[in-house]
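Encoded as structure tokens, the following chain is the form predicted on its own, with no partner shown.
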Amino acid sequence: MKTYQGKLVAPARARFAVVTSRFNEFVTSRLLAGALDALSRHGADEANVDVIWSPGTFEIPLIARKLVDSGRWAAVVCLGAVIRGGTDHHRYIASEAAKGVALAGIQSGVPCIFGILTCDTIEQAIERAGAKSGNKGAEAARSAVEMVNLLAQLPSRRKDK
């Protein structure tokens, strides 16, 4: 039996994105502090992480597409914070924030990061952003670098088929 698991040491040449959205900068600037500190602890150089600051969360799948489809990021760590308001406004810009950051990396391969806060009030998400919880953003580049270093050692499909 042979098994495969990623590493959490970021590859010397691997290039990183982090799309951050502008909504809820109080808290989207905390989960992206996470992530750089956690790229940066995993090997990532400085030099090959860019920072892309979205105006909201429901326009981050866009972007994430845009840089995939790029071939420059080998993962796209997507961040942002969705809280709960008086409507059911939130409810849609979670749910399509989610569908469209796996539709970016189901379609193109390269590894996308579900890093958006879906919390019910703005204490949920301060905590999430690195109190109580943690810091999501730090998990979510964690992520990124396991999958990059885990999809390198997969099987890819024979050419020649």
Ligand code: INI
The other form holds:
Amino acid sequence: MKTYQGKLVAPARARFAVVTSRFNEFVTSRLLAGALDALSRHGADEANVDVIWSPGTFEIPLIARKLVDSGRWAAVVCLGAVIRGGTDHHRYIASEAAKGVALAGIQSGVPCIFGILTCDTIEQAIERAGAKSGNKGAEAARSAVEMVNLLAQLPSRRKDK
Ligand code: INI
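Based on the form predicted on its own presented above, generate the structure block for the form predicted in complex with the ligand.
Next comes the full complex, this chain leading.
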């Protein structure tokens, strides 16, 4: 039996992009701080980390797609905070963001990590951005490091297939 698992050490030359939504910036700035701290603690050189601000969470998939298509980044960490309002608006944003981030990753082979909070209340969002329930930005960054290492170990598609 062979077991594959990704180390939590950023490869020396791997570049990480962190796409962060400006909408609900009081939450997303904390997710970003958590992500940057985690990348640094897991060995990523600051010079290899780029932050890209998105107007809102809805726009994140298009940015992620452009980043993965460039081939410049080993992983894209997507951070946002969708908080329920008085209408269904938030549902469409959250569902398009989840689909779009997943598709960007699946279609490119570049890990696109879903660090987007989907919460009923502002309190729930704050709890997940460094208060009671950890920091989902840091978790997302760790997943990015793990995925970059894991994918590097998995066999590539055979050329004759
Ligand atoms: N964007 C968010 O990131 N979070 C939200 O909770 C949110 N809500 O609920 O409206 C939100 N809206 C903006 C959206 O992401 C787009 O930027 C906007 O619709 C323009 O396309």
